[in-house]
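Below you'll find only one chain, the form predicted on its own, shown as structure tokens.
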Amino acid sequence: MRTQPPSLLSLAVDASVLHLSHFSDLSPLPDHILLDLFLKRTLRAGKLNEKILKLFLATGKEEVLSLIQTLNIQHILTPVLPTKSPKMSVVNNIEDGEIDIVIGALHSDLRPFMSAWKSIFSRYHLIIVKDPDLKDDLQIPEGLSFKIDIYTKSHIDKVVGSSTSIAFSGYSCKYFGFLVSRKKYVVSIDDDCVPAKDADSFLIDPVAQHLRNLATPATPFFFNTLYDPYRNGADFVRGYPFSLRSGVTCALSCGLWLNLADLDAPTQALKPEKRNSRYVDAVMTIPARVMMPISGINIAFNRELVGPALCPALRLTGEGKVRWETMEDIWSGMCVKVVCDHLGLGVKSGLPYVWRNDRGDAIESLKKEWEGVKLMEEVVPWFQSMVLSRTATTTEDCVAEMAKRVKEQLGGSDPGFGRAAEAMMDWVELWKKVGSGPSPV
């Protein structure tokens, strides 16, 4: 019996199917060539690679995309390996006339405070709020090369006003620090703070930590039980999204501290030798939809980002000036998290570390805070089933429309809320006017 010898046009398939990657379109071919090529001779051959699919797929014919779908042939995704990735070079990239460092003075002796980081702040420019309620002169010492901006209450009268709801004393201060900066990057820590030291006794860099946190991507949709996979020497765990792995942009970085731990005045009390010991040489991005009590004693953001999220707004009545007697960074962290997640922004937050120093009393403290620690019962809960609208498209847009529904669904259980309502609406405004543009002072 006779073989019936192939065609020339069976051949030139045969042929093709070879040299398939060497073409950059196919759409010239008749559809039922085109067909042939893709189903009997590529599939069955086992050709079909990334490349060779976008090739037919770029031709735009009807039955070869309906038989890439009825077959339900895929990308491949190709892994997106950190570890790899240059992490120091893209943080090198980021030029010290970027960044901000901003302090809020609670202390008119800095003395201490500035020359414990004169190694580490001396090559950035840094912003120092003095609390308005602070009495004495402020005392920096001399010979030392920073680069420094000082504003007083004079200062903040001349910017803000009296025709606002916002309070700049107290802790609330740096605020001011972030509405005058005008840097990308603006990083915070609390007078009461000085270098700390990691598990093998060298003295950390909080800054260059910082910046590399925001620098690499933070991943909120999918948890990586390696925590942050962009850290040297880590990467992403089996069955993590290839789709997710490249993540989104960090926008807040959260750093922690040793010593004096971050209790509330109630733990404080009951705990009053409670020290925080453990350095945990970690990083994790906090998952979407999740709150978390944002401290701001070590801190660092992208202004251009998130800056009007950062907003003084819930001040307790009667609170005091030291930490767990105030609740405004608690409520101002909150909101950050919720406008993240609705731009897909990432946070993250452990290390840096830091330093912190005693202070104040917590018998006295917590008859300040218990108040706040009421109204968490309530806030909690409400910040987590918060769900922005489409047209909220700007850190502002998100700000307002949250104060919006802060004062129609909580400033009737308490007037905090209201207040802290209009304080949000004061500090957008604020921020439009004052946050952009030229330095005001």
Contents of the next structure:
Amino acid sequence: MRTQPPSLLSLAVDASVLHLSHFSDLSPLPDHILLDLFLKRTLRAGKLNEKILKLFLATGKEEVLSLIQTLNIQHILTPVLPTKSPKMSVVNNIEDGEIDIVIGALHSDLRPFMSAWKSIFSRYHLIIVKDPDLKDDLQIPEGLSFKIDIYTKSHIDKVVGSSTSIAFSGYSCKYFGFLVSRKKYVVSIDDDCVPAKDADSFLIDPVAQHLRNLATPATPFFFNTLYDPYRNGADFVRGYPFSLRSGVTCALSCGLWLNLADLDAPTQALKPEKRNSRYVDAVMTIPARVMMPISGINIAFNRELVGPALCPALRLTGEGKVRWETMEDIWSGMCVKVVCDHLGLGVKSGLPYVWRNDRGDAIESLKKEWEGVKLMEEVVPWFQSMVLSRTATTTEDCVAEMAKRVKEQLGGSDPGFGRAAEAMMDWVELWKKVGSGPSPV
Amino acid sequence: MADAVTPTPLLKDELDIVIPTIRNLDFLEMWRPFFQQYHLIIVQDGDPAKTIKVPEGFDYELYNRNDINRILGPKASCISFKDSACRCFGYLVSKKKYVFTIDDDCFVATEPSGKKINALEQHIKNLLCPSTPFFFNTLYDPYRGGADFVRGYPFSLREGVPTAVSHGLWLNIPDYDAPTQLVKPLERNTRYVDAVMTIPKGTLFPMCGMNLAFNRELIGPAMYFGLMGDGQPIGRYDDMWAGWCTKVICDHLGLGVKTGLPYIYHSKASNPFVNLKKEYKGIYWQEELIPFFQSVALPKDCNTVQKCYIELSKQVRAKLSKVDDYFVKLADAMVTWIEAWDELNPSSADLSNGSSK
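Cool, the form predicted on its own is there; where's the form predicted in complex with the partner chain?
Let us now look at the entire complex, which starts with that chain.
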């Protein structure tokens, strides 16, 4: 059966749909044609946009207006977005230029590490500090686009000199990086870690998460059962006092680890196949006056606020090149927590995760770490009972006071504590001398 | 050790499920596979003339206001009317070691994998393994399968302390206060945080009574949900009050409080305007209450929950009466509650529960 050929009118209306954007005024059109144009042609052809909608509205024709209302056609409101410099982190207005990534190199071949982290680190400035005990030269991949400063034993000797009780070997080498950095935020990740992957196999960017943690307030005075209230989709729960909802500045962000968790040697030796596969989707503030073991494997901090408090002080006599053979970060972490509690700053723990590669032999490390395990028995209650004096109003003052107390109160029970106290005092002096102002290297 | 995959004991003869209701108990149908083996204590709020239908097949006892008055006599004044705070009557009359309480608008939630969550089983797991309030473990509950104590955690603290309370969370409608509900009416909690953790000693938290379990023998007398509802100037602070008292006493007696898993699915958003009216005074009062609870010091000779609670009531009377006369009434009710508890639970009176600090 032959279909009816289109009428001239129909063709004209069809043609006009194609050129609707050139019209400035539709009101001369008879009502029935206007309606036809709107409903059957424009809408059906999917050609309705903001400009054309305005055109129809401007006709003032009642039937068109009531149609628009019935169909619930609404204006799209374009939000006015603040201009963002492309160099800024998407979150919280921290510029890339305010961040240093500090890596302590305990392995000379950093090529796998750098390739793994390239896509995440490339926008930032990197400080790589080579473990002074490492004999071989560092191997960095060729042709990397980002800015890296590499510091070695000679730099450390030049800046720190030889008459210091601070040892920068092993994991403590990265503290040199903290010292010479001149940025507001520092992120530090161990060189045996790579980015973790989320449920969709995308790389997790721990730097972005750390910065989110540092840029949003911490809430140490009351526990929020929905964890970080500043995360999307969360808030303070019923019963949370309003006066405490503005929180305090977060000075330290402690991340976690998938695969090889930061367990101690006895635990890992007992369960050699044990790996951490649980991704806990939470960040939370560690409450005030609550102590915790802060692992140095994956941390970030506000250097301006707490830089001097991260101190390379407690060295085990048998300290080695695997985490099971160190306690420097645990000690340093408790110093930072005491300082934060005293100065009204916050510490968060939880996200982000990094993937920690299998390394080392827990049973071998048992012999060395046993010393650290013993020391913790005394260290924890001591830090928990620490109350700094009111006159300590800066981070340096706090560390100096703690150092004195370590010497007086703990120095007697183990020479390691005496050495730690010395190192802390030297660190404060060093920080005052070269922690700010022009770079000493 | 944490990794042993032993099945969780059912504890069906040691646990009561306490449910306050004013509407109906239809929600129990969804919970049937998980609850059917347990004894229910239903506390019927509101008009005692109304009959609350309990779904077939459940073993239960039901108490309405007439029963409460009959059983407690003049002491019934401490049990709230027209508020879910009346649930604590259920704790009073329970004869079991453990109590699990849940609201009648809470349903079974699902994990991200799609598996239905047996909230009761998780609560039992939480209660049966120790808490670690003295040092924060960054991998959260070290006794969970797949987790452990991290490097630096003192070995002397790894035994933990007995867990007195297991505080569960909620997906979907979050437990926000009225102002937050008004500002964010559409926000839903969709984040499944796969963790249980001990709330550290000395830290207070807002305890929600929607999905809560506790060891009645260890901490029961502290779980008084206060004077709320009809005739009272405040509502929706019953569980908060119980939580603050409980936490202070747990800290003093060396008991643990856990929060996190399990999740339930909270389906009903209460009216924020009604809530605002109820909470209004509480929002101001909590500013005074938090510093009060944070600075409470219980004397060493308070070595039972009852003694701690009576002492707490004295301090409430002494220090909070200046905030509002309500707290004098509340302090009286706290004493009445302990009297009622000891009367109905004579064998537990003056039992030493743990070492006091």
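Superpose the two forms; the largest set of C-alphas matching within 1.5 Å is the rigid core. Residue numbers count along the first chain shown, from 1. Model, not experiment: these values are computed from the prediction.
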{"item": "Displaced residue check between these two forms: S201, CA, 2 Å or over, core reference", "value": "yes"}
